[in-house]
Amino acid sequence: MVLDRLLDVAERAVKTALRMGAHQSQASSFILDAALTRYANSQIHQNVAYRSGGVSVRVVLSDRRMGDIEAFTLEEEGVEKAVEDALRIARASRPNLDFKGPPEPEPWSPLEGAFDDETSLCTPQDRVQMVREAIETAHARSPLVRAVAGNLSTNSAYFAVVNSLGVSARASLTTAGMKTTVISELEGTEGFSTAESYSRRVGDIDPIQLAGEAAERSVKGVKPARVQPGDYEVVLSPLAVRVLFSYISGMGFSASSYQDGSSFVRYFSGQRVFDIKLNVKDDALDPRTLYMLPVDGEGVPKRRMNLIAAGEALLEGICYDSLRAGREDKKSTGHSPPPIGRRLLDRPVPYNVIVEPGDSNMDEMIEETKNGLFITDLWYIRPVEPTRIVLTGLTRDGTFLIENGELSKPVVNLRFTDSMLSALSEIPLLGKEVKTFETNAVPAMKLKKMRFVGVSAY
């Protein structure tokens, strides 16, 4: 019923475009049913729950002259106001020459298991069940625990997209998420750390299973000691790995800086520059990413995309929208945000990138680790050096330093600043369960070094 009339408003706008002097035009409309619940302190402290709905128009004049607008409305009024709007730009802008037409129809198909009703119908009560579970748990794990806060979504979105050309197609599904964070205190010193799950189900998520994880490494992070900069060796939880490759991704396999000049691939593909076990896809059709879709946000059809193959990075893996492609005399390669999407980021980047798993675990690579570090998750990352992935962070919620196989105390966290490049030429190990978080799905990983240049005031 909801992508019915979501079809039907994108195929008047379409419509109303052609009839009001438009050359070519496209629609996408959407509707996104988002619910939070926020904890700190051990407690609840924001339950928010809302409807948006809106429509995307583009416009093209027979000169190639171009209008693009987003309204929030789903009403026929709305709508219509939305299209003159977007032919008032188009008249009033130069022409768009690396625009060579909207995308022609393609097959597609639905996808099974990419919406849960469970989630769906997901309730104020059950999340704050949830939640409960997840305080209850790590205060009971240690009377070290001090506080636990984190935040609980789900949500439900539906869009659909039609062009000129015949294109017509739709989507809807779900996600679920889950952040536990646990604080921990002893003679005046704190230990933190930090558990996340996601799912396109809800029932998939466990809290009791994050809290505990969360508390645990908590309460083993208190009397915290500093270590010097240098080179380590350490060992990525997925939470610190997602982070690495959402940078990755984003930065080198976007349309948007490889035409900038600013993509590492446009330097090195060809190259072996990453260990040879390194192998990245990008899939929306695989199950085991979080943004499972059959069509982009111009109804384009989602495919895979091999990234980085054998630790060489691969020109083919630059992910297009129709108009970066136009740029290059290119087809799109399915990768324009969809409408919900697009108001965060309105360039084509990988949003299901996968790393293919090994054949270890992490308990096996602090065994096989002298003297290193573990590292839990990974923050306030800047990019410095685009084009040899050179970025600059720092540890977070769980550093530990590594003796002999063990993590033998808790650590301040550092500064880490390195090439990409660099730190995974050298991959000794990678995990065998691949975890899901919201643009990617990825593996622990034992790296043979990363630099460390400074250390952190806590």
Second form
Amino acid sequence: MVLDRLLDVAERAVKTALRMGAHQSQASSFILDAALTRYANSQIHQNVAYRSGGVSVRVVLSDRRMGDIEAFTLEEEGVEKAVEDALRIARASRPNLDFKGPPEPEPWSPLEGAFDDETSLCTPQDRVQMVREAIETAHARSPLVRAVAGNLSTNSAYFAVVNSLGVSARASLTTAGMKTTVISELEGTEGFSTAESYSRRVGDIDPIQLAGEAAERSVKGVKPARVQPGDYEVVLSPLAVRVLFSYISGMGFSASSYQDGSSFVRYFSGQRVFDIKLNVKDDALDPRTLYMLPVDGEGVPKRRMNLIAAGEALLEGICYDSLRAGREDKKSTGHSPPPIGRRLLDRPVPYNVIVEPGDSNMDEMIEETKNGLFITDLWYIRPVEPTRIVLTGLTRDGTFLIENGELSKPVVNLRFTDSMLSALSEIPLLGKEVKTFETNAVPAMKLKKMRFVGVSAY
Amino acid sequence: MSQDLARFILEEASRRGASYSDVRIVSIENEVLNVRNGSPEQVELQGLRGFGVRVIVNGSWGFAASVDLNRDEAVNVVKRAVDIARASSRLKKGDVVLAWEDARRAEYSTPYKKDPFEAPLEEKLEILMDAERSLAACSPLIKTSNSYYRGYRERKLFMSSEGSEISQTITWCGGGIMAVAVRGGEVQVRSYPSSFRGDYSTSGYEYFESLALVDHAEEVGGELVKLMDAERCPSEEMDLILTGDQLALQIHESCGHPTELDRVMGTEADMAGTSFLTPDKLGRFMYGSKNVNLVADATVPGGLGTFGYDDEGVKAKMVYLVREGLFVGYQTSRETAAALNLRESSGGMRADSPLSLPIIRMTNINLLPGDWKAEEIIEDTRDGILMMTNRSWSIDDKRINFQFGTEVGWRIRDGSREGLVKNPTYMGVTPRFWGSCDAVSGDDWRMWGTPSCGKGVPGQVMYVGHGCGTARFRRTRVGLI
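Starting from the form predicted on its own, produce the coordinates for the form predicted in complex with the partner chain.
And the full complex, kicking off with our chain again.
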């Protein structure tokens, strides 16, 4: 029903644009029902819900002048005005010679399991109950637990895409995510830890398990010691691996960074730059990915793409939308962000990244470590020298020294600045369980060496 | 129409049991232009209209919003907000208390000379095409050249059950240029007037014109080419001089965020983090040297964080955060101000859209000018490095340990610029770093505007300003270790 309405809006927008003089046109329409319950200091402090919806219209004139409009309306009058405005902008613009046209239609099939009714119907009362379970679980673990913070979100998203060449596609998706951060306190020191879970089905999220995991590590984290910066073996929890691969895949495999010269793939493709055990793909059809979608924001069917194979960064892993593909006379790989995500993603990036698992687990990784660090999460990562993937960032929410195969003591957060070409060149162990996050799904990982250059003040 | 709908919403909220309610009816126009390598990559107009309703029921907040501006949807949204508040109240420790604020009836607009939305699109694109063309022509090493323009207008009606009725219009615009040079595996970037799409101001189209992007393109491109052959930044401790475009971000990250009282009180612990500036330090902790005076000032003309009233109806004001090095104040909401027994809110509650809940955001966080001239600081430095224009930034979740990289640096020896250095970086610990500040300029003081400050869950992107000139920090760690 919702998708029929969205398809109708997009079709009408394209027809209107052609009638008003556009040479080509594309329209995508969407509805997002979003709800979020946020808690801190062991009580709810923010609880919101909103409904958003609208249409994005692109018109192209015969000389390749283009105009784009994003309007938060689905009403007939509003959509017609959006088309008029898009044409007004196109007529005032200059030809975009990179744009070779919107994508031709290709067959696609709807995906089973992308939409979950229970998630879609989740009520404020349901969310409060899950939050209550998390808070009570954390406090029950230890009297040292001072505060529980976090958030729980449920979203239902629908979109449709139509273009003047015959593309007609639609998709719907639910997502749910919960994060619980626990703060413990002892003798004026704090211990932090966090746990996260994402699924298309809210029923898959276990607040008790999440809060228990975060609470245990948080209590262990009080009275942290300072260790010297330097090179350490590291065991990265999936949360930390998730952060690293968000940057590596976004910076390395986006056509935008490839074309401006800042992608490492431009310089190292065809070489084995990472450990041979590292295999990474982008696959929106794989159930392990959160944003499981049959088509992208331009209606191009999603398909599996290998980004890294046996440690080799692949040139064929570069992700294109139609504009960036046109710049190199290529075809889109189906990486135009859907209309709902355009405010956050303004370029083609892989957002269904899966790091293939190994055969280990975190306990084994710790046991195999003589003198190293266990890292729960990484924070505020930024590229310092993108072509060598030199990243800087900090540990967060639970960092521990590993001595002789055991977590020996909590340590004060550290800053790393290191090239991932070096840090990921030796991965002695890879986790066998792949954990799903928002834009990627990854296992835990042990690295032979990571360079830490500073220590925080707490 | 908007006033009638807003009144209807407040009455509906009251009828459904809200002890307090407010509503924002907001319309946003956002014109985004980007020319890249000879073609307009983005010529886009984004429009958003909608409303958001906050209620307090049983002592707890609820918020709901929609893009459908009609009475039927208003009833749905109010019902949803009230349901959410009732559900929230099952998991509360105490009732929400708001610091006192006078009810106000007011109208406010940020001033401008030329309406950015009246200026012809053809003219804007012509300037961008010319600037980008000049930049690209500087060298065959330049592989990517971009020019940017953005014009923004937000019309807001705020009404509350306490009797406030405030209409305001905020208009801003600006732009910038950026080029990327590539040789072998090396990539260098240079931007003007600052990185990440330029600089913005609550002014009219005249501000974009004043940036004179075309006139600066050759200089930017020339410096970029020289940068390719520059020496790498040394790795040691030395005196560091930061110009305003980099210092603005340093202020943002190491003073702006840690003085947000919601962070301090733990409500950002799950995402943005907490703060080292805990309440026990208020009025007692030396944040920096005596040369450091930092304020949150929503009244500065042209600041990107300038407005008439915040999204709780609190009148724009200036508050000290750091006075002569001493930490003395926070950025607050009415609720957090009351929780800390402060007399009133600092007026920093802002939402990035009608669909977003207002949260504490920076207004204009400014380092007040000192007695030095920028050139005097350089002349007074025996052995140091001057860094300019941000390239990367990272700071821990309590806002203490940071590392920044800039697009360009100059080695300073015996009071003069000796030569360019590339890939400059510096790192430090916030109070130690600001404690080493021994010179602040006044002659080059100006406002810098960034439209992309991220915070909150779901993520919100806010426009904020920073006023500063040039400053020197003694014995700072520079270069990658």
